[in-house]
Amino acid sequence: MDFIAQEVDYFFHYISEVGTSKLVRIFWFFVIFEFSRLFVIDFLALIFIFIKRKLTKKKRKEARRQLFLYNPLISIIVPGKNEGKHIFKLVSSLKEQTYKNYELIIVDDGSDDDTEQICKSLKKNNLIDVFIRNEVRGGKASGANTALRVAKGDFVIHLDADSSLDRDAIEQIITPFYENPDVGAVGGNVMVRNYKETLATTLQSYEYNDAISIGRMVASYLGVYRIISGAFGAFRRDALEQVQGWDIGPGLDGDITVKMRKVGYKVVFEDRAVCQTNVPSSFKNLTKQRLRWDKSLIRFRLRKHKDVFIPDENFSILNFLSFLENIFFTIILNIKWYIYIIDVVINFPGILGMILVMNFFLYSCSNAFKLLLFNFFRERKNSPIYIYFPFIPLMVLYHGYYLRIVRTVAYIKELFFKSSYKDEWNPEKTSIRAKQIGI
């Protein structure tokens, strides 16, 4: 603490010798691309949001009374492996809704657990509607696909078995497409559920009220809205059937979406349909999952629909710029960050322990103002904000260095190495298909 201090006091006097344009120069990764992207850019998003949301709350009422008029059939369809322990919990979140008009489609994917036992029981009693047993692993794509064959509603809901919903959560997830005809693709709020589990948890639970929530909400306000939850999606079935439903994954939630927005429907992003879910309590899993999903933006983006980038007939400039803002705050900001820590090593040895320090001061700081901040515009609220307060530093580390330096092994791996293609998360015999299409 006294190292600290003393390099804090050093900063200040350091401050007063330099003055402003040494202090952008010493601390321009900071300033040009975290605090004006991350903090004022989705500030002054927030602020609109919040108007507009003023300004149509009468469309907004109008649209939800449409819906429980016409009642339309919701197909909820939950695909998964060994989740025996889950699906008890999820049925009963949906007898919860204040959406009646829906049926329930599980699909077990070649579970060895008492998943079949569980569900067949709940058939019986009429609590699901529909259950199909896959004695050999498909993959999740698949288990979709094979429920999306079998739904009847004018509407479909993707869920993860893990996930429960607030008692509105339905009619709050299918109103923006009475709000909008052309809306093909809602995505849900995902909360963490598990959030005082462990440390690996609870900083999950503060990145996903902040940049995960946050940031989308800003994003589809920006109309470059990328990734519908796999935990929790909506979607016209005519729309789902136009795109032929879900590929084989890792990232199939984000390739679904780009999908969608490729043959001209608009996505969007409805923070007032909340669902809980876990998230891995380790991080040891936690690392897996990233992985995982920081190799579908290679896979995905720069490969599978690099046709975005092209300007033919079928181009859209808000697909071109969601793939580009999602490029550009990943991976090209991630290359930036080493480019700054050679710079400053190079630059400014000499000063190089007040510079981290007061990266790390500057860095906890605007959290702090994000969180308090950005609590207003939150109409839901998971867990007490308080409960953040004392993680703030470590989410400088968490976002700063853990997550990046997982990004850029998954990066490595999949440009130089296709590793998704070997990811356990899909059957091997599903890999190898998809890699010999090209998907």
Given for the second form:
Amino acid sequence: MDFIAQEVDYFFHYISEVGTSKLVRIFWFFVIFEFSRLFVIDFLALIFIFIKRKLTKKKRKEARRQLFLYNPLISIIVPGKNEGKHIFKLVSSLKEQTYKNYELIIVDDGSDDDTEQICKSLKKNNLIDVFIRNEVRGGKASGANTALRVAKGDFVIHLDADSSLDRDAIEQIITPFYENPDVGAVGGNVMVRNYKETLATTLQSYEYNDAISIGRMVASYLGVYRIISGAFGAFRRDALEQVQGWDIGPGLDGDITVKMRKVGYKVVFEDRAVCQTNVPSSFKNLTKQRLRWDKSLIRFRLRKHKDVFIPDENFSILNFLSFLENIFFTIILNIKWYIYIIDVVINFPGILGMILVMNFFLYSCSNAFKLLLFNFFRERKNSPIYIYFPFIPLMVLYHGYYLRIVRTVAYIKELFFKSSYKDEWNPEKTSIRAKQIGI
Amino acid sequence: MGDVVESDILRHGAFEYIRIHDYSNYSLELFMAYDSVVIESNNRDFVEKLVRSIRTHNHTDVYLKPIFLLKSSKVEDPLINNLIDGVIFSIDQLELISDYVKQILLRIKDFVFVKSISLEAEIISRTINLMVSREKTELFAYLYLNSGLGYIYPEASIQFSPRDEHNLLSILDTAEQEGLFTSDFNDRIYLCTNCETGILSYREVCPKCNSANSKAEDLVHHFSCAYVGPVSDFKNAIDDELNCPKCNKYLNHIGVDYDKPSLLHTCNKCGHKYQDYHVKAKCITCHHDNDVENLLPRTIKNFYLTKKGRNVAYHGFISTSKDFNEIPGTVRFDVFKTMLEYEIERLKQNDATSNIAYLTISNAGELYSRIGIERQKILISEMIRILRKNLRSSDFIAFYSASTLILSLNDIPTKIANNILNDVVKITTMLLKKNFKNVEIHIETFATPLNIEFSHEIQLQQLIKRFETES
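Just the form predicted on its own so far, so send over the form predicted in complex with its partner chain.
Zooming out: every chain and molecule, the one shown earlier first.
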């Protein structure tokens, strides 16, 4: 404790002595990349979003009116394995929806528990419209494609079985299709249901609330939104059929979004369409999940869809920027962070402790500001923000170190060992084939 | 209908047999004068129709009559086989059956026939009489195509039309509970929820629109691109190869390139896709489409006559313990007879007109079967209430049978008596129409003045003969 107090004391003394240019030199990574991107750009974009919403309020209202006027059938598809225990909760939240014209399609992807019995019972009681049981597991993509095959709705909503929806979530996620006919897909706002469960879930809830939700709002506004969460996403059925459904994962959520964008559809994020889901409650499972997500970035952005960077007749500047932003802020900045570490170790070996404290201070201040300021732009809040205050310093570790290290490991594993093809998330039979044809 | 042609009267020993051909047109009442009926025909439908007519006749002298079939082959039909008393292949064989005829007739002679107001009691009584007169102790259920249940108890089912046979099952259960029969298990059947018949057509139908018009196809999952679709998506018109419509790759090896995770049905009517079809049971009789889970389960038993059951034939059977013994507003038939006797004596002293009348439900069997035992009692009670409202307290009513009321309408002209009866018929018909849809009641009435020259017994017999002939 004495050491920390001494360092903090030294830190305040140092910043009162040193000039601004020296501070920028030492903390360039935060000032140039993190602060500008995660605070300035986001804040400005949120102001524009706020103004735009005010200006387009009538348009939004008209779109909603049209939705209820045309009353299109919406197919809600829920593929999954061993998800029976979640289905009733999902059905209950769907029954409460303000938009009623939907069909619920459950695909049991080779479950080996009592999912089949549960779903058949719900089907018998007319709580499920279509239930398809696949005797052998084919993976998430094949499950979703099976559901798509039997879907009759004009729009398809993909849900994870452990999701539940706000009462107006369906109307909110479908309304953007009536605001702009070019919209082919809409991502819903996923919030954490079990945020009080463990430290890991609380930190993830903070992350979803801040980086993911706000980040997606901004990306959507800038036209570079690139991933529709599998937990809650809506698609025009004709658009889905045009891209021939989902390809095999992991990372099929991001993949389908890219496919949509590549054929010319707009993809937007709708923060008012809220879905709650459970996130991994242990750091072990969280690490597994994030490794999978991060590996898919290499696999899909750098390998499968590398043609986005090629300036041919299908070239789209927005798709290019979307990829560039994604690769820059994840892969490049990740590498830059290591360069920064090397830089301070070599050039400022005497004040490493002070730099550490200063980084903590800067990031914590930035986080606190964002938490308070961005909260004004959120129309739907998952939980009171004060519960996140004690975790602000921890988020520095979570974002700055934990996620960064996991990301680095994932990139190395995927770049050099293509380890996503060994992921048990997908059945081996499909991964072997995907690897053979290089997707 | 005319007199019996001499050549159709066969005599052997002390017995006279009436021979019936396909073309014969004799009234069934004529059979009473003969000891036995010999049907000479190879026409199954004719034989069945005639046997049914005899065995369902109201009069005991007809329905218990020994029946023989004169034909060239044995009878396979279980209904006819159990309702006739034998097959002879030539007239010469009458000698062989005369002893048997004698035994039947002797047994019937000892029977006591009691008219009951209870349909259940009447059916049980008629069944047992037929069995005991033939020394039968087993009432077996036979699989039978033309039965409403799919099973018949020949001696008992004959009393019902195929649509109403289901009533027999509860009546036989009642008889068993009364100790007249014991039983063992034969089979379990399922009946239509609408009309309670058992001839059902089971079909796999679309769970959305109930159409049986569907096609089933394997779903194919292509591993490389996660395409999922029916196998027809992968087929082409040129060769037998399977090609993926999404990535155009050739599917070579199941389990390596692709698999078939499930089977999918597509409804050709509404387009619904499903795996779990519903099974529906369409009733051939009323066309009602039943959910199989809701079908009415019934147990088919084989019944064995007990000693107590056998005694029914010799002592009569008025009612089951479930029946009501007395209907308010009526008197017992024996009391009625005494009162009628007094009325005739009274008329001898006064210059007045009194009438004797009947009111009979000519389709009682069908009607009671349709509305059920409980509602039968309600109907009868209501009919008596209507009658009592329209009659004076000096008039009296008695049940002759479950379907027939005998009335004494005193001190009124016959024309008015007939008008009163007609009014009662109208009100009862309206009442029934209001409460029971698709059920019809046919009531026949007749009133005739009491003749002081004849005894009450004779006048009653003439009246009974009249409605038995009419019906």
